[in-house]
Every structure is written in C-alpha cells, then in structure tokens.
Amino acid sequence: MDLAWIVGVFVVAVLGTAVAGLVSKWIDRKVTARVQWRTGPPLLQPLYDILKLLGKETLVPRQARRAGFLLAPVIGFAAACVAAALLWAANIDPSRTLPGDLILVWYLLMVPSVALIIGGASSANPHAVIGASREMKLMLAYELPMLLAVLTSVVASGFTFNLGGLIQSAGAGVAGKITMAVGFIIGVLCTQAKLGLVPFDMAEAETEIQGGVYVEYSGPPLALWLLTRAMMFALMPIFLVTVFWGGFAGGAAGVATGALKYVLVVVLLVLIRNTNPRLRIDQAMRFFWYGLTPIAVVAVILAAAVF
C-alpha cells in the first residue's frame, strides 16, 4: 500500500466516522426525546456540546493519578481512529486489507472501554471507581459472546480472519444463513453493552452514581470522551455490517445498500435503548454468560456444520 492511499483513507475514515457518529447520536437523542414527549435537540447539538467543552477549563482532582486520568481519553480516541481507518479501508477496497485485520480491529474496539476503566479508576472519585468496576465486569460479560458471534461469520467464510475476505464471502449474510442471523443478533445485543446504552448503562448510571466513570471529567478531556463515544456509535454498526452482512463494498449500489444496513442497526440500538429499563450488573452478567454465550456456542458449531 502506498503512503498517500493510507493517509487519505485515515483522514476520510476519521472525519466520516465522526460525522456519522454525531448524526447517529443526534438520532438517538431525538428519538429518545420524542418517546418521552420532548422536542429533542437540534441536528448540530452533539457538535455544539463538543465545541463548548473544548473551550472549558480542564479540572483534575487533587488526588487523581494525573497521567492515567488525562491519557485515558486520548488512548481511547486514538484506538477508535485506527479502527475506523481499518474498517473503511476494508470496505473501500477489500483486496487491499491487511492479513488478520479482523483481530486487530477487534482489539482496537476494546481499547476505548479499557481506557474508560483506567480513566475512572485514576480519578480518585468513589462514584467513578464504582463505574470503572462495573465497566470491567460488563466487559468480562459481553466480550465472550461477542467473540463467539464473530466466529460464526469466520467459520462460515472458511476460517478467514481478513475483513476483505469476510466481505467477499458474506453474500446475503444474515439473510442467507441461520447461524449468521443468530450471530448478528447476539452482536447487536453485545454492541448495546459495549456502547454503554440502556439497559447496559450501569457504568454511567447518572441517577445512581452521578455519571460514574465520567463524573470527574471536564473541558477538552470530556469533549474527547464524547467524540470517542460518538465514533464508537458509528464504528460498531459498521463493524457488524462488515462482518455479518457484506459491508459497503460493490460500488454505488453497495454503498447505498450498506448505508441502509447501517441505519437498520442504529434503529435497533435506539429501539432497545428506549424499550428496556436499566439492569443491575449481576443481571447483565447472567444475561451474557448464561443466556447469550450458550446460544453463541451452538451457532458456531452449526456454522462449522455448514448450516
């Protein structure tokens, strides 16, 4: 790959993902407001929130671990940017992707959650520490069924860990194979938890722990967290569409079809968020370990049997 192509894809991916994420967050907030009989924010409100915070003062708790507290949002944002570049590169030209880039993207998508745990634990605030503890337990709960769900696609594609290979072999994807459909549904539910959306928002839980992991953040660091969350709101649906549903490749028709698939995933996430109450952390862990994980194991076995 030439340097110009890599830089171009990175810039387009970061900007495109940021825009898509901010618009998706606005849709989420608008729909939520309408469900609650409120008007909701204007289209550019998510952007206004970030710009406003960039002009505010950064306050660091006196007893906080300053390095970990301030570096955490930077690390999370950087990982989201690199993951965006890899996902967009795979969809722009599936033949030019890196070998095993699925594994790399998987790890990069975990980094923002890990950074959130580090930031919350470094803040020296008991509410943030509780939030970090909940986020850690939630990660231990949803990552296993999410991994197994992705493996259904890997197995169905002939054991390829290349995003380009998954895109080219997906075909009808969730509409063509039962195991892919099951993996996709499990992926959506795990994505709900990875994004910290209701009913899996116990790490933030404003009514219980005052924002949890975010409670001590202000100014540019908080703006970076908001931007990272917006980008993850776009990245996870793109990841699901890429792994389970043929991605966005295939010219203008492929981009249009992929965009519709993306919108469908976002709609599912927003609907789940607005139709369920918050779970306790123990209920969430039981749901993922004893509910989704066995189903995901069966799906992987059936995928291996070419079902």
Contents of the next structure:
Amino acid sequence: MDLAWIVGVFVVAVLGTAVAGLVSKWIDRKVTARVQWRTGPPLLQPLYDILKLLGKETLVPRQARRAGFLLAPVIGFAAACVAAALLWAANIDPSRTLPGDLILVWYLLMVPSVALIIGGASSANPHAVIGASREMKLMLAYELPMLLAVLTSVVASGFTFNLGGLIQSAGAGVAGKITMAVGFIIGVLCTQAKLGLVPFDMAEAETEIQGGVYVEYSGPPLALWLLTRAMMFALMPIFLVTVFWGGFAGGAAGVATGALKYVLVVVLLVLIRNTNPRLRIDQAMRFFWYGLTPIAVVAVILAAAVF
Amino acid sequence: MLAALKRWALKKSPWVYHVNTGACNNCDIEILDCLTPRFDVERFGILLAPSPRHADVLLVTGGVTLQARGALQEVYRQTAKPCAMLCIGSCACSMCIFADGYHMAGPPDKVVREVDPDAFIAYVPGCPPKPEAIILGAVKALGAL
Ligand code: SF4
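Could you drop in the structure for the form predicted together with the partner chain? We only have the form predicted alone so far.
The next block holds the full complex; its first chain is the one shown before.
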C-alpha cells in the first residue's frame, strides 16, 4: 500500500465515478424521456447543469445554520469520493484491498444521506425539515434489509468482510447461488430508496414539498449536491455489482462484462422509477420492514445452509 | 473567459420557475403545454425548478395585482443571480385590458425594476401566446443574454 498507489487510485476513482455518474444521470433522463415519448436532453446536459450552478450566486437563508448548511454538501461529497476510491481499488486489484473494507464502504455510502439530513434540517425551511425527517425515516426503513442482503453475500462466501474476497469468491461460483440472486434483488430495491428515485422520493417530492431537503440550496452548494447524487448513482450500482455479481475484476473481459452489468442495473433502476408512483413514507416503511426484511432474513439463513 | 463560460452554461441549462401574478390561468396552461412530451423543452435543458433558489428564469404571467406585488419582488430577490425574467402573455407585457384596474400594481417588469433596475427582462406577447411562441421567446431571450 504505497502512497503512489493510494493517490493514483483515489484520483482515477473520483474522476471515473464522476464521469460514470453524469453519464448514468443522462441515461436516466434519456430513458425517462423515451418512456414518455420525448426526445430528451443531450448527452452533456448533466455537466451543463453543474457548470451553470457553479457560476451562480450562493444564497443562505437568514435563519439557517450557516456552517451546517454549507458544510453538509462538502461532507456528503467527501464521503462519496472515499467510497469511490475503496470500491475502485477493490475492483482494480482484488488481492490488495484493506481487510474489512466492506464495512467501511457501507458506512461511507450512508454518509451522503446523513449529510442530506443535516443540510435540510439546518436550512430553516419547513419544507426542508419535512424532507429531512422523511429521509431519516426512509434510512431507518431501507438500511436493515440492505444490510441483511449484503450479509447474504458475506455468509455465502464464507464470512469474507472484504470486497476483494467477495469478488474472488463470486468468481469462484458463489454468484450463481439462489440466495445471492434474492439478495441482489433486495439490494436493488433498497438502492432505489437510497438514491431517492421515484417510488421512494418522498424526501424531495417536488409536487408536495418543493424539492424538500434541497429547497433552500442554490449555486455551488446545489452543484455539489447534484454531483454527489450523480456519483452515488454510479457508486450504488458498482457496489451491488461488486458485492453480488463478481465486480469488474479480470482484465479487459472483466471490465467489459462489469460495464454491461453496471448498465443493466442502472437501466433497471430507471425503469422501476418510471413505472411506479410515489409511495407515502409509512407505506415505504411497511414495504421495507414487513415485506423485504423477512425475505432477507430467510435468505441469510439459507445462504448459511449452502443454497 | 470565466464570465463567458458562465453565460454559455446558463444558456445550456435554464431552469424555469413559474410565477402567476394575476393571470387568468390561460397563459399558465400554455406554459405547462411546453413541458408536455409534444413540445419537450428538456431538449434544450429547460427544467421546471421546484424552488426559485434553483431557478435561472422566472416565467411571469399576468399583470401584477396589489396583493401579488410583494410576493413577486420577494421571489425575484430569492432567485439566485444571474437570472432572467420572461413576461408571458399580453397581460404581463402591457397589462392588456387590466391597465386601468383599481387593484393592479402595474406590469411585472415595472414591479421587478423597483427591486433591481438592471433586471434582464424579455417579453412574449399573445393572449395567450402559443407554446411555440413561448419557446421561440425563450430561445431569443437566451441568445440575447
Ligand atoms: S394574456 Fe390573455 S391569456 Fe394570458 S393572462 Fe392575460 S388575459 Fe389571460
């Protein structure tokens, strides 16, 4: 673990994830447009949006907590960057990862949501506070089944808590297990909630609470939020592919099949988003706790029993 | 050069916020038409923003009533600068038949210029203007920005 390797992976991972995230955002908007019989925006549209916001004025509401309001997007962005570096490092060289980096990545991927709650709650806007409270409830709802789903993969590969180990054991045939497929599907549904995509976008519901947590953000902080969201939109599919589906390892062929899996997951997320109406927060919690959690528990137990 | 980049990016992704200051609702329906699949303004990067803080262009319809006057000025102050304003419909351009109304505070451009004398304001006349006219107006306004 020399310094050059760490810095190199960090830079490549952050840039790569940002590009992948912006392209995925474009895929999202384009597929949505095609589903609605529209033409949709040009490929660089997400980049234009961020460039434009960087050039605009930053407004801070008079009653807002200034430090929390402005620091929250930075915290979220930083966490997304580090998570990106760890995920990419595991995929570039599965034999060289940190021990236990699965747990670290897991927590880092949670930080942008927590930062969103901090930012929304400190912006002194009732809509944003409602959005923050909904985001908090949503986190309580989806984290449990998501954790159990990841645990399925961990158990199935003989209690490996590092990403490199998971990739290698998935390559050794673990990815074909039924319980892994169940875990993957649960993971996709929880990812939908983590990314705030439509059936679970009650934290920012434009039509009822006007963008919720983002309502008071403008200019560069909003650009940072959009970039963080775009990066998460790339990171969560990469995380799913890495944990359940063998990742991107294995030379050029591995990268190509990995990219294919990644695009599949992204399009799946977008199609779920386009074919569902927004749920109420209590419906979402019931779905995750009473619907997905028992299935995930059964999957973990069966994974231990070699299915 | 940075300023040129800023202006270019602004033209590429103008997010709009819709303000009704006393229109008869017909202009508002035409604005919503622009967002439908048939006209699909997302092709030009135009998105409907949920909050004036995110907006680059305010779409104002209707002459400003005395009640809406403060609200319009507040919304203009809340919009992150640089921003533009598009007066849509004859009412918003010239007050139309409401020019002598006892309850009117004046056309939106006058009301906004009280807050910001250098506001960038464009006009799309018509009662109501067709969606094509609104899109053309928006494109020309962005070209002049
Ligand atoms: S311009 Fe015509 S359609 Fe538009 S608000 Fe005025 S009266 Fe209504």
